[in-house]
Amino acid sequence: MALEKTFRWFGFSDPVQLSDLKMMGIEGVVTALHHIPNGEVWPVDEIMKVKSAIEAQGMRWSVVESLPVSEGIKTRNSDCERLITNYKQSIHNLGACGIDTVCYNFMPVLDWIRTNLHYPLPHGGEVMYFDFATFVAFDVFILKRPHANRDYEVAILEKAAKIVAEMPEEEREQLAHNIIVVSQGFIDGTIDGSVVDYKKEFLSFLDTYRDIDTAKLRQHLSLFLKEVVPAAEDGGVKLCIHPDDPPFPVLGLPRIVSTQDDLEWICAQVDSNANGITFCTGSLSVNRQNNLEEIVKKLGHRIHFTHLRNNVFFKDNAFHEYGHIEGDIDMYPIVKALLQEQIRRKETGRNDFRIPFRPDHGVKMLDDFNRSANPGYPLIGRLKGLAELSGMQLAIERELKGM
């Protein structure tokens, strides 16, 4: 019994349609209500009209990717405790309308980062690249985050200090664009393209943690956690937290999602189905130290959601994302594992054994070109990631059974 089978969809304004999915063979569909404010309930009516137009074509909607936490949750500020009620009354209704998965998580400011959105390969496709020395330049040199050099090695500094004067100014600008903007205005970015002076508001964003450090971040998620996880178990509702990506600490803001320990510690504050994990082997792997094959053979009982998805990584934390089974991470043990821990759920008598998968970002190719795509989700890519996996899981499915 494979994975199921599922795919990002952001919605009615997605050039990808619905349709199409069910064309490809998509079991479930991963989306959000992107249209509802950060902070604000999801109404039922909003709710039934997406998983009604996703049953019309034959599937479920199988995860909510995201019901964003508001960055008040995450400091705790005065308006935390409206914002707490509204994001428990969104998962009631999740739960009432029949939608039983929530990925979600909790990272400050920024969901993700990478420095280049078109990262050309050898054969002439794209991918995302990350690069640290780079991203020490936006950071020290083009932010101007307040004492962001006491962040970094000198050697480092060095480095990014010969790419900035190399730089011109125009390259300059796009990169913080599409770090603080572009990158994130169709995932509930803080920043969105409406903002004049979008650095400014940035650094008053990442003003907000200066008092925050990774104590006091792993604090506020236990206190959310403690409150938001016995609404789920009411609501029939599993949470699962997304990894950081990077899962190291960047602009000065703390990580709390990046290691096995991290998610452990997580998975100990409230000991409930309901309090699980997103798997994600891209933002995971990042971190050298992560086995991660040891952490779904120790923490699989509460992974309710996966994003496979493979990189090829350099020194100083650099690396580009690559396709889905090929690449420096070894997806075989990993995917094999997944399917071991569907087998053992399901011998224990657990009715949620099935574990959603998305190939996640995939590599910019043949038609994606001709197509417009948020950032990291080509269709033709995406496709050819979901094909590779199918046929992994196959392979080992029948080996499994001993054939």
Second form
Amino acid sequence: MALEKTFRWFGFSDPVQLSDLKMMGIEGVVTALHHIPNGEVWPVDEIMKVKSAIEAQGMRWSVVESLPVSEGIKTRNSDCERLITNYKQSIHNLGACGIDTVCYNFMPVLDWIRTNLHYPLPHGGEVMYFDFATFVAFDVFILKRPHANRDYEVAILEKAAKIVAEMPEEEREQLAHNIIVVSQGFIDGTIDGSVVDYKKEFLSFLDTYRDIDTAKLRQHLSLFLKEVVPAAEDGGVKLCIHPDDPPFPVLGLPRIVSTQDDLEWICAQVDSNANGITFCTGSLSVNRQNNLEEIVKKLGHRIHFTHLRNNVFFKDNAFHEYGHIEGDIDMYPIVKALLQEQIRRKETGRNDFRIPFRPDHGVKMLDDFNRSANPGYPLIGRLKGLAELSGMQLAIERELKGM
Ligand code: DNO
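Taking the form predicted on its own as the starting point, write out the structure of the form predicted in complex with D-mannose.
Zooming out: every chain and molecule, the one shown earlier first.
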């Protein structure tokens, strides 16, 4: 059996309708209650409105992406207890409504980062780019984070200085705005763009981590898991943590969900199926030491959700996204390992043997240029990825059956 075909949908204001997803052969929808402010409880009636709309089209609400973990939980500030209580209540409400998979992340302040949201490909399509030197230019020379230069080597600082010197003022502002606001606002992160001096606001969020190093952040994640996983178990919900994107420390902040070791450590904090992983190929692959096939083989039993996406890699940790089965990641052994994991689960009698996957991000192409979409989420590019990944699965399934 193929992985469950899912697609991210941003709610009723998404220009892509649920009926469109149905027409595309989607089985499950990945969405969130984007209108509920970060940190507040998701009420049952609001959950049910979305769930009923999805089910009216013959699909199911497969995965919540994301139930945001507020900054107060990651830093364990004075509001932490209230935020955890709310988080548990939201999990409880989701479980009561029959929604059983919840994706979240534990990245401080910023979720994913790209330095160019519109990188043109030679064929006319567009993808998103992360250029490390440009990111350093943002950090050191545009944001002017105190002592940021201490975090980088001279060679990269020189490159960054050159980049910023050649960058017109409005492009500098655009870069900062893209990193802090445009790519974060739509995923219910910390900064929603409502504050005019967003750079100052951002710097003050970074400052809340001044005493939090890797060990401390790990301790906070461990406490969070010990508090919420039992609530998830009670409600019949499986949590699945999304890896850091990109998977290395940025802006002087610790990142603790970047490697296979990190994932193993997380799974060991609470030994429960409710403490799981979102396996995101695009994010994990950027650390070239990560062996994605091995991660599936080792931790597959805890993978509750997958994001399949590809990248092209360059030196200095730079990369751009690409078509789902093109690029530098060999998707075949990874998809095969996921399908084998499903077979293994079925054989051991697990009810949750089917793993939802979504074609993550996509190349902006064709009619995508006429339709507004959140960065990374063009319809046609993702549909192309869905088709390619579905075809690949069909072929692998035949191979596994010896047909
Ligand atoms: C970006 C997404 C991330 C992801 C969260 C999950 O496109 O992959 O924002 O949804 O990190 O919590």
